[in-house]
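Just the one chain here, laid out as structure tokens, in the form predicted on its own.
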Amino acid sequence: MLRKIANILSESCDENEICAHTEADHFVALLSFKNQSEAIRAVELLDNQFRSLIQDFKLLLSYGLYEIKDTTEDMNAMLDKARTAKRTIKGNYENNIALYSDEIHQRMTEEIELSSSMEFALQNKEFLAYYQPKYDCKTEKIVGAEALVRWKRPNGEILLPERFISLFEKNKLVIKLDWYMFETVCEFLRKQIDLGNPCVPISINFSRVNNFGQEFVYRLISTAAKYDIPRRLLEIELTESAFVFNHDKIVSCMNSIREAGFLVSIDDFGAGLSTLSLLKDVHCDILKIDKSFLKNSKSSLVLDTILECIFYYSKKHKLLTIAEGVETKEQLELVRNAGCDIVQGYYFDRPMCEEDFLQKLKKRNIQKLPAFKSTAVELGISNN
């Protein structure tokens, strides 16, 4: 196949043109248009005659153009830059040329400065917990919250997760970034613990990118030990998808984590693949369901069942569930009425600083958690 492709591409090449495979499954050409509309086409037709050659698959390809205005410029400069615009449409069935351009050109220096700033920004603590509270569906009392966080850069702009997280995943800085957020949410509870200030227990997402071995499981215990926190205070969080890259090795420490008594929700569930198969796999205590479910808040008959059975089944098996997402009035009655436990969105709060959830706590009444059916094992460490 790869014979084949080079040799579509060097018949397309005219005489002061050239091409080369440069490695795996990356070629590269230097091609001469009048102008961009005329360089599209041509990638075009050349995907067609590419596409052609595998009958039994789909042969899916994606190309970085970069226009050279300097000649004297960098050959490897050059490709550098086709790449990147590549790589932002690499794995896109609807689109499958991008061309470089001063956004893209924009977005990768952010992401080189980003990447190079986030050891000193770890250090100078300008990472921050907001938190958004969750509500019982049924008393509108505060149950929870969840820890989200927030980059406050030195010239005081601050970033979403958006901006830098799938970034971090990319070179495995979230880990550290991780951490650092428990850390910072056990700090929390136990300067309130101290105050004698209402507690909740708060979540903690960890990215699919960490390691989910024993160690893990130690690392959250001997954290929570160092603050002295009760663990039914922390939430273990993981996105449905992190147990589709390691199923067994994930599920064996998610199920380690609620051994030693964490409380242990999934994430976005219904959003991923291994949705059914998960359920008979995973001790959990607590199902998120995707917001992608409320994007339509009008009740339909296939939706109101989808929920129905995924509330039944919950409710059967003892699990909570929070709807995420929700930020109209007539998506709280759709998964009040289709059972939900809990919910959490902008129709209640939008995540607040540390301060303002302070004063929420203080002004809205609390309820607990029902007790779950999980004992905690103690794994060699003391702690509550």
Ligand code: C2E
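Computed from a predicted structure; not experimentally measured. Residue numbers count along the first chain shown, from 1. We call the rigid core whatever largest set of C-alpha positions still superposes within 1.5 Å between the two forms. What changes on going to the form predicted together with the named molecule:
Shown in the overlay between these two forms, fitted on the rigid core, is a CA shift at Gln36 smaller than 2 Å.
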Given for the second form:
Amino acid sequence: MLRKIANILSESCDENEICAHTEADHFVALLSFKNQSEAIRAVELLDNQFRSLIQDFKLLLSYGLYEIKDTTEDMNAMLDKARTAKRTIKGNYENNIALYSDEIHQRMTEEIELSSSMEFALQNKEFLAYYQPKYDCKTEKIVGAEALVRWKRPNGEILLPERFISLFEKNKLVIKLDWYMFETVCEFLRKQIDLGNPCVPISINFSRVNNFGQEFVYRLISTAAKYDIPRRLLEIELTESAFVFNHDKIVSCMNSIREAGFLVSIDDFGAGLSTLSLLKDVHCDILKIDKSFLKNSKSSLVLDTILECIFYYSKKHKLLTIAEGVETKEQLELVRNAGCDIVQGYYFDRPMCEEDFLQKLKKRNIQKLPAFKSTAVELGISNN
Ligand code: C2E
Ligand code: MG
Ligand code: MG
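Coords for the form predicted together with the named molecule, given the form predicted on its own:
Now the full complex is given, and it begins with the chain already shown.
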């Protein structure tokens, strides 16, 4: 296969052009064109030839192009740029040709900069926990909150997780970040309990990259013990996509976490990778219905029925349900009428800093999470 590809590629080069096999299944070529669109057309033609060669195999070819403007540029730097462009479309079935651009350059530079400053940022306490309250659908009182990470850069800019979480998942730094957030929440709860302030359970997101073995459960237990926090005030959120890989290990870990007395929730339920059989295996306390259900949608027979079915299932199995991304009164009514227990969304509050969250807790009545599952115990601590 590699030889055949090499042959096609060499035949397409004229005497002033050059191609080579660099390593594994990677090839490079230095070709001349009048302009970018001509270059793309030529690569498409090449791609057609390769496709007829590989049609019986499950192979996906991708191409990264870099237009050389400065011929004195270092050859390795040129190749790196072509490779960088290719990386942006890896695994993409619809578009397999990428052209290196300033935007890609900027993104890659930013990624390198963020990755290299993360360790220091942790020590420097640049990561902050923002809190987004969760409201009981019926009483509209606060029953909990989710801790969401924000990165306050030394220049004052606040970065949202979408800018860095997937990056940190690649180099696994997210594990450190998740535990840092868990500890930050424990510290916060300890302070509130000591001050006699009202407390509600707080959920923390754990990336699927974590190693969900027994060690994970011990670490949760020992960290909660270090701050002497009732485990029922800590909720572990794991996205349903995490279960796709390593299903059995994660299911068993989640079950142990629950048995240890922490709350366990499945985040982004229904976002795409859900298998309903997941519900059969995982003994969780809370299902968080993904915000994509509500995005741009109005009440309709199909949507109402899907939601009603999920909420009906949850009630029957004593699971609490949270609707994420509730932005309008109509959406609140929709999920309330369909039988949802709790809502989280901009309609009530955006994620807020610790001080604002405390003010909110003081001003707004809080209540214990509705009772659920047979083992439900005291969930909220309140001085009201
Ligand atoms: P998530 O866990 O599903 O969190 C909910 C996200 O929805 C948050 O985005 C929140 O700000 C946003 N949201 C809440 N209400 C609304 C609404 O009404 N409309 C819309 N459009 N959005 C709403 P955020 O804070 O940007 O976080 C994004 C994701 O980043 C989170 O999704 C979570 O998967 C991840 N993340 C956040 N903090 C952490 C963390 O400490 N560790 C890990 N591993 N992931 C985190
Ligand atoms: Mg979450
Ligand atoms: Mg979510």
